[in-house]
Every structure is written in C-alpha cells, then in structure tokens.
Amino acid sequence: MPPSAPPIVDALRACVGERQVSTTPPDRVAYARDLWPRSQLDRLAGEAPQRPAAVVWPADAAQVAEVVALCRQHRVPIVPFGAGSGVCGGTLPIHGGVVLDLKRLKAVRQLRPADGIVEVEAGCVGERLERWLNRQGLSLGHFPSSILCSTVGGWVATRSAGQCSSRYGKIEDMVVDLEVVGGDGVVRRTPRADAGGVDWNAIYVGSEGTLGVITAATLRVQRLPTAQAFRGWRVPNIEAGVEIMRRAMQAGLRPSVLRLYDPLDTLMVGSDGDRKAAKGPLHSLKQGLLGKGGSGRGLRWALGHPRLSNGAVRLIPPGCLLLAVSEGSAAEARATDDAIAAIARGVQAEDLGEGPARAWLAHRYAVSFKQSRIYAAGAFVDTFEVATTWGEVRGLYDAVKAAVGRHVLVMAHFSHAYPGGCSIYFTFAGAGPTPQVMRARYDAAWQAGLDTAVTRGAAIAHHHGVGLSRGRHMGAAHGEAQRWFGALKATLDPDGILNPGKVFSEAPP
C-alpha cells in the first residue's frame, strides 16, 4: 500500500478517530522496527527498513475488528504490535501495510480471586499488571526480562516464559481462554483450556499474530508468596551444575529459579570468579562487554578474532555459578532450599550464601539495557535460546558452542528448568571491519547455532518466539506440521493479511 492511499486511511480514521491514525514519517519510521539486533546491523550497512503506510491505535476489540475488516476489504497487510520489545523481527512490517498498535487496550476487565483468574486486555504492559495484582495480594508469576516493556498480548503471541517458569510455568500454562479477532474481522472467544477435547488456545499461543489478533486473555493467578530463600553455589563444572538442576526438578522440587552459568558467563556475572581474572586480558574483555572499557578498539579486536577469544576463554577455571531462589510459605521456601542444598553438597558445590542470588534478583531486568553499549563500541551482540532434554543438555551446549564459536565469542547459561529438561540461553558477540562483514558474521552465527539445534533434535526456541530470525529453520523443526499451519492460515485468515511472512516464513531479508 503506498503511503498516500486515501481510501483506506480515510476509512480507518472514520473507524477509530482522526488522531488515532498516523501516516507521518516519524511514526512510520518508529514502527518499522522492533528490537531485533539484525535490524540495527541493516541500518549500519545503510539499508532502510520497509515502513508501514499507516499506524492505527484502536480503543477496543470492536474497533480492532473494524480495522481488520477494512484491511481485508482493501487487501492490506496488518501487523499486530504490542510494546515493540521483541528480539526476532516478529513485528516488522516487511510487506508495508498497517501496524495495529494495541496499547490502548490496557484494561483489567475482571478479577475473580476465588477462581484464581484475571481477564486483561492485550495491550496491558506486564509490569503494570503485576503491580496491580500485587496490590490485591496476587501474582501472575510471569517475569520475562522485558516485563517493563512488553505486553500481555505479546507474551501470548510469542509463547513467552518468565524467569520463574520452573515454578509457575510458561504463559501457555496460564491461559484459560482468549479473545481473538480473526482475519475475517470477527471477534471470537476460545473455549476454556479445560473444556475438554482440543485446546483451541494452543492454536493462537505462539502464532505471533498470523492466525488472529489477540485482544484479551483470561489468565491464572495465585497468591503472592510470603517468603523467599536465596542461595548461590560455586559448582566444580557444568556437569555438576546440570546434575543439581536435574535432580532437584525430578525430585519434585519447584524452585522459582535455578540458573547455571558456564565459566565465561560466570566471569561476566561476577561472584568470586572476578578475583581469578583480575587485571588480566579476560578481565579487560569483561569490562569491554559491559561497556566499561576505553575506546572500544581492544574489544573490537578481540571480538573480531573469535577463535583466539574463545580459545582464551578455555583458560578460565571450570567452576560455575549456580543460583537458586525458592519461594512460597516460609516452610516451603526453606524446605526447597534445604533440599537443593543437600543435592549441591553431594557434588562438592561450595555454598556462597544468599548474596549472589539476591544480587541477581535486584538486577534481573538490567540485561535488556546493556546491549546498546556494545553497538556503541562498534561491535554487535545477540542472544538465542534453545531447549532439550536432560540427557542431551551437555551435548547440545558443546555442539552449539563449537559451531557458533567459529564466528563469534559465545557464552551461555542454563535456566527454565523442568522435570524433563531445560533451556540453554546463548549470548554471542562479534565485530568486523565493516558493517557488511559484521552482518555476515551475525547471520553465520545464527545459522550455525540453529542448524546444530535442529540436527540434534532440540527445540529451536524456548521463549523469544520465531519472527524472522528463526523462520528459515521452522520447516526443518516442524516437518509436515508446516502444511497444517497453511491449512489453519487459510481457514482463520482467508486472505492472508495477518502478519504475513512470519512464523513459517520467508528467510530473513
């Protein structure tokens, strides 16, 4: 749709109001991106992103339905938009069209404490919802690192996981039912997840706006925990740390957090690993990655030579930091902490006291605000998370680290533990002499990491979604189910206007 398409723009303004539709260049530029790091590399390489022709701010589900019906009539693509904090390109308007910003849909429609449920509109920012629930003595238990800048609709659309998912589950475990506007412009309510038969919520959870626009969700909530117990452990190596996590979860324990850092990530986080690297080259690398170095020249050199940097990382002592946070009643929190402690001592872990876990909790959202320093230094950084069973965790970690490490410096932590396995969250950083070279190395790192995950039968995503960054691997990961998605798409979005090119998608631009 060209920027000056008056028929639909005028119709949209008649629908939602003059001030709730924008075709101004600043708004179109702002909504042409989310927080996908590759978009930043494109900009550095001098490439401008595809802009939407218009941005629309509907007030309620009825207006969303009218906007969808108008766009269907004019065959205009729609991209649902929450807070724009996604890191996979899921809200990029790669075909132009209309960006549908849902943040005006922010009301808590009803709270039923006796039933343990809350109904909330999709545009509500997560932190605001959690604080509101806390004032009622309740919690959703969902704490993604983006909670300050992500919405309930975005959580559901991307199959989000909070940092306490080991205890409370992922967002799909909290969904009771959904209000969704289909590609035909009709508002529908899914049957409750416990209604029997097919769980229709599961069709929309993780669909990233390709099958319907989520306008509200009914979610399970619980009473606020009355106590927490914190513990940090220095474990001899990765194997010992993974074993503690596995034994704890398979013993029926439900800590809110079990988080194991590999040796380099342990150095980055801190604890007593800093003393071993003080004033050495690894300490300098850490300072640069944290944005505390000088001009950034040394950091760019180190990241531009990943084989040397990853080789130097092998000099770090094998000890790793494991964090545990337990909560519930005072008795439950203490019992869980004691049981984990017994397992940890059995593998000769060193008790570091409460300090490391309390420090993590105090700064647990800070990671979302650190990456810009690395880009400012002339380098790049990104993360991707995969998941697998306990028997495959160490093999997957070694294989992905070796494959990705040919292109970038790589580290990881293990988190989101469940009885059957856990997620491995890789962070990688790189540099190059030109923006084009940096982008090529970035793409190579992603390709190598996801190729390896697919080959080893791992899940290629745990909680960040698919968007564009994982689109080219979805066919290999899902096989024949890609055809099933096409059938669903034809039924629920008959004209293909809802976030086209995402999930089972085109390759990244």
Second form
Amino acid sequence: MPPSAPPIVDALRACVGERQVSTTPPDRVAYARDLWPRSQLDRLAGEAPQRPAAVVWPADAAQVAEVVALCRQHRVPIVPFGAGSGVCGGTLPIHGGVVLDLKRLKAVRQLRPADGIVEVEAGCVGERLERWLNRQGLSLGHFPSSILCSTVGGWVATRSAGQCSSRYGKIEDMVVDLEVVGGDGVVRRTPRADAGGVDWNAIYVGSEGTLGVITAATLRVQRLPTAQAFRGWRVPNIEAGVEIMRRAMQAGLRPSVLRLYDPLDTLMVGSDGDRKAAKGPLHSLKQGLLGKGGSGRGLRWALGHPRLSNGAVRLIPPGCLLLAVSEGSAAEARATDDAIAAIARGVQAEDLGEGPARAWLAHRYAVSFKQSRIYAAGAFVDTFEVATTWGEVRGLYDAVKAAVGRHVLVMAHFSHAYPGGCSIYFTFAGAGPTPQVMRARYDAAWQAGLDTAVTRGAAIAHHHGVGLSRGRHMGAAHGEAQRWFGALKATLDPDGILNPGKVFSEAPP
Amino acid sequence: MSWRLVHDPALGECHRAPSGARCVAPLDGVALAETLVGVAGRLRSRVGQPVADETEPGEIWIDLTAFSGVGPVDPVGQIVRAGGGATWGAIEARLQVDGLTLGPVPGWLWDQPVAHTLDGGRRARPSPACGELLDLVMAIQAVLPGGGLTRSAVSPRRATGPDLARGVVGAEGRAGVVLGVHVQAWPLAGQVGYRATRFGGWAEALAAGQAVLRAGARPQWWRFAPAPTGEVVLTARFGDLAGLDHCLARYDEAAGGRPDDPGAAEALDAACYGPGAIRRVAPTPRWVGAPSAAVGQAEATADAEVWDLRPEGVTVCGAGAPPAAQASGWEALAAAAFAALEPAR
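Could you present the same protein in the form predicted together with its partner chain, rather than the form predicted on its own shown above?
So here's everything in the complex, that chain up top.
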C-alpha cells in the first residue's frame, strides 16, 4: 500500500480516532523493525527495511476487528505488534501495510483467584501484569528475560518461555482460552483448553499473528511461593551438569530454575572457579564482549578468526557452573533443594552456596542490553535456542558448536529442563571487514546451526519463535505438517492479510 | 451388523459392512497413504475389525493392526516410540520391562489404541503427578488425507509456530491418521502410599484438593466421590520418586479433613488401574469448567465423581451436560480447515 493511500487511512482514522493512526516517517521507521539483530546488520550494510504505510493503535477488540475488516476490504497486510522485543523478525512489515500496535489493550479484565485464572488484554506489558498479580499474592510464573519490554500477546503469539518454565511450564501450558480476531474481522473466544475436541488454543499459540490477532488471554496463575532456595554448583564438566538436570527432572522434582553454563559461558558469567583461566587472550575477549574495557580492534580480530578463538576456548578447564532455584512452600522448596543436592554430590559437584544463583536472579533481565556494546565495537552477536531429548543433548551441543564455530565464536548454556529434555541456548559473536561480510557470516552461522538441529531431529526453536530467522527451516522441520498450517491459514485468514510471509515463510535472501 | 470381504475399486480388498462403511488394513505407511489419497470419507482409527453398530455410511475404518509395535525405548530420555495402533496397555507393559511407566493407566484405557485416544482429544488420564496422558505425547507422526507424511521433532517443548504436531488431536480422524508417537515415561516408583480422607461436603473436599496441590504433594491419581453418609471421600495414590514420606507428610498437613482407612484407596487402585483392572468408567456425561462452579455441579449430581482437579479446571463426571464449547462457530471452522486438507479427487 502506498503511504499516500488515503481511503484506508481516512477510514482507519474514522474507526480508531485521528490521533490513533500515524503515517509520519518517525513512526513508520520505528515500527519497521524489532530486536532481530540481522536488521542491524542490514542497516550497517546500507539497506533500509520495508516500512509500514501506517501505524494504528486500537483501543479494544472491537476496534481491532474493525481495523482487520477494513484491511481485508482493501487487501492491506496487517502486522500485529506488542512491544517489539522479538528477536526473530516476526513483526517486520515485509510487505508494508498496517502495523497494529496493541499496547492500548492493556487492561486486566478479571482476576478469579478461586479459579486460578486471570484474564488480561494482549497489550499488557509482562512486568506490569506480574507486579499487579504479586500485589494480590499471585504470580503468573512466566519470567522471560524480555519481561520489561514484552507483552502478554507477544508471549502467546510466539510460544514464549519464562526462565522458570521447568516448574511453571511455557506460556502454552498457562493458556486457558483466548480472545482472537480472525482474518475475517470476527471476534471469537476459543474453547477452554480442557474442553476436548480440536485444541484451538494450541493452534493460535505460536501462530505469530498469521492466523488471528490475539486481543486477550485467560491465563492460569499461581499463588506466590512462600520460600525459595538458591544453590550454585561447580560441576566437573558438561556431562555431569546435564546428568544432574536430567535426574532431577525425571525424579519428578519441580525446581523453578536449572541452568548450566558451558565452560566459556561459565567464564563469561564469572563463577567462583576459573580465575586463572580468565587471564591472557580469553580475559581480553571477556572484557571486550562484556564491555568492561579491552580494545575494539582486539575484539574484532578475535571474533573475525573464529577457528582460532574457538580453539582457544578449548584451553578453558572443563568445569561448569550450574544454578538451581527451588521454590514453593517452605517444605517443598527445602525438599527439592535437598534432593538436587543429593544428586549433585553423586557426580562430584562442588557446592558454591547461594551466591551464584542469587547473583543470576539479580541480573536475569539484563542480558539483552549487553549486545549493543558488541555492535558498537564493530562486531555482531546473536543467540538461538534449540531443544532436544536428554540422550541427544551432548551430541547436539557438540554438533551445533562445530558447525557454527566455523563462522563465529560460540558458547551455550543449558536451561528450561523438563523430564524429557532441555533447551540449549547458543550465543554467538563474530566480526568481518565489511558489513556485507559480517552479514554473510551471521547468516552462515544461523544456517549451520539450524541445519544441524534439523538433521539431528531437534526442535529448531524453544522459545524465541520463528519470525523470519527460522522460516526457511520450517518445512524441513515439519514435513507435510505444513499443509495443516496452510489449511488453517486458508480458513482463518482467507485473504492472507495477517502477517504475511511469516512462520512458513519468506526468509532473508 | 456383519462384515464381508469385497473388492472395492479404491481400496482393493476390504471389509464392507451393510451400512456402507468400509474397513481397510494397510500394511505399511505407503499403503495407508495410497488409501487416503484414493478414497473420501470420515476416518476412524482402530485396531482389528470394526465393531458392529458403531459405523456410519461412508466411514472408513483404518485398521492399524500393522502399526501396533512398541519400542525402542530411549532409556536416557525415558521416551518410547509406539505405533498408532499400539494400545496404552502394550506401551505400559513394554516400559515396565525397563523400569519405566506412563503412570497409572485406567483399565478402560488399557486396550485403547493411541490413535483412537488422540482422535478423541479428550482428557484421558488426569494425574497431578504424572500428567495428563495426552501431554506425555512428545511427537506425533501422521499421514494426512492427501497422503503426505508429517514430521515432528522429538522434543520436550518447542516454539516453531502453532503446535502442528497436535493437528490430529481431537480431529476425529478428519486431519489424518496417526502412524506413530513418541511418549514420555517416568521411572517406576519404588514405593507407593495411599490415603483416604473424609470431608463434610464437596466444597470442603475440593478446597482441600487445591491446598494439596499448592503444598506440592501431587498424587498419581485421586478420586473425590460421595459416601452414603453424605460426606465426600478423597482417595489417592502417591508414588513420589523424590521421597514418598515427604510427599505424604505434605499431603497430611495440607489436606485436613478426617483420615479414613487407606485400604479403600488401595482397593480402588487394584480395581481400576492396570492390566487386571475392571474396565470401570466414571459416570458420564462430564462437565468441565472452572473450580468455582464445580462445587455446584457436583452437589447437584447424586453420583458425581471427580478424578480431574487442577488449579484452573475440574471435570465433574456425571454432572449435567457437557458445555457447548464448539457451538460458537468453531466446529464450522474446523470442518472448513479439514476440508482444505482433502486432496482434489
């Protein structure tokens, strides 16, 4: 849609109000990107992203429905938008059209403590909801690192996970029902997740705005835990740490956090071990990556030679940091902590006390803000997370690290433990002489990582979603199941106006 | 109703009932795909020959006897592969060889094929400790009506778009036929413990159940049912892997009520679960809804039973009519989506 297309803009203004529609360049630039790092590389390479023709701020589900109906009438794409914290390009308006910012839909509609549920509108920022629930003695139990800058609707749309998913589950485990606006402009409420029949919640959760605009969600809530127990462990190696996680979860324990850092990530986190290893080139690398000094030139050199850097990482002692947080009633928190301790001692883990886990808790939402320092130094950094079964964890870690390590420096941590397996969260950083070379290395790293995950039968995403960064791998990951998606898309969004090109999608060239 | 062997141009040799329903028993995935591409009709996944009087004209019964295998078991991940025709009982028996279990398997589910359970999509085996049976299914492989084979990573959780692996769940066969699944298992508990507790009424009993959940004491199964005295009796089995004594102590502290003879729970366990269990089914219809409304539903029903109590939902067996969850246009949308999956013929 050209920016000057007045019929729909006028109609949108008539629908939601003059001030709730913007076609100004600053707004269109601001809504042309989310936190997908590749967008930054595009910008460095001199490429401007596709801008939306207009940004619209509806006030309620009825206005969302009217906007969708208008866009359908004019065949204009719509991109639902929460807080823009996605890291996969899921909200980029690659076909232009209208960005539908849902942040005015921010009300907590009802809380029913006796039923263990809260109904909240999609645009409510996560931290605000959690703080509000805490005042009622409740918690959602959902703590993504983006909680300060992400919305309930975004969580549901991307199948988000919080840091305590081992105990409370992912967002799909919390959804009781949803209010959605279909591509036909009709507001509907899904049947309860436990109603039997087709599970419409499972269809909308993770659909990333392609099947409907989520305008509200009824979510399961918990009473606030009355006790927490923190423990850090120094484990001999990755295998030992993974073994503790596996045994704990398969024993039916429900810790809120089990988080194991590989040797390089342990160094970056700064456990009580490895002070000696943190000298020399690795020390410089750490300082550079964390922005506490070090030369940008040295950092770029190290990241521009990933084989050497990854080789140097092998000099780090194999010890790893494992964090455990247990919570619930005092008796349950203590029992869980004791049971994990018994397992950990069985693999010669060293008890580091409460400090490391408490330190993590204090800084757990700060991770994303370090990335800008890397870009300021002329390099790039990104993350991707996969998930697999316990028997495959070590093999997948090694294979992805080897494949991605040809292009970038790579490290990982293991988290989001379940009885069946866990997530591996890879962080990679690289550099190149030109923005174009950097982008090519960035793409090569992603391609190598996801290719490896697909080949080994792992899930190619655990909680970041698909967006554009994983679109090209979705066919390989799902086989003919993508026909189910096609059938749903044709039914729920008959004119294909909802976030076109996403999920099973067009990926970057 | 009797079945006779006929030659059907689309199905080859198959069994046909007088009603017009047909039954075909493909030997492998290719044959199954060819069947689905070649014919139109509502699919029903079963094992063995169709049961008389349970068919409708035009239906195709897919006899999944050839897909009844169980194994191998991944002992590290505690995951087992099973064919869509495998019964829950066969899976449980295979797991127990390796010291694993699905958790308590009700007698009525013991002989039910996995594909049949997934087709229905209803909560089959609620268990606070071991999870709803359908939630243990980590991956589903299915043949679509157009013959295509779906793929699904065997993974505890994922964020790869909508949960397409569950496309067949609750679809009553309209979205495809389940070829196989990967199922999460638990270690067999070394010890089990039983509890029986009496409460003055439904409100007190269900509130106590919620308190037990909040205390982190999760039974493998539990049942709330009225006693002739007018009280409500909670019977439960525990098999906490991380410490049975801790778990029972938390239960005792949180539940309150009046302790009763735990032998009643043990007897119920023997009667309702496992291979030798009676095929007892809790009364129907089943009301599913919010906890705050469950008390009224249970009180209004003489023979109400609750086997499924969660913080956000309760199933009251025998109470009222099921809510008309599909009445708001969802059934029509589902029908349209399934129709879009049908191959052009």
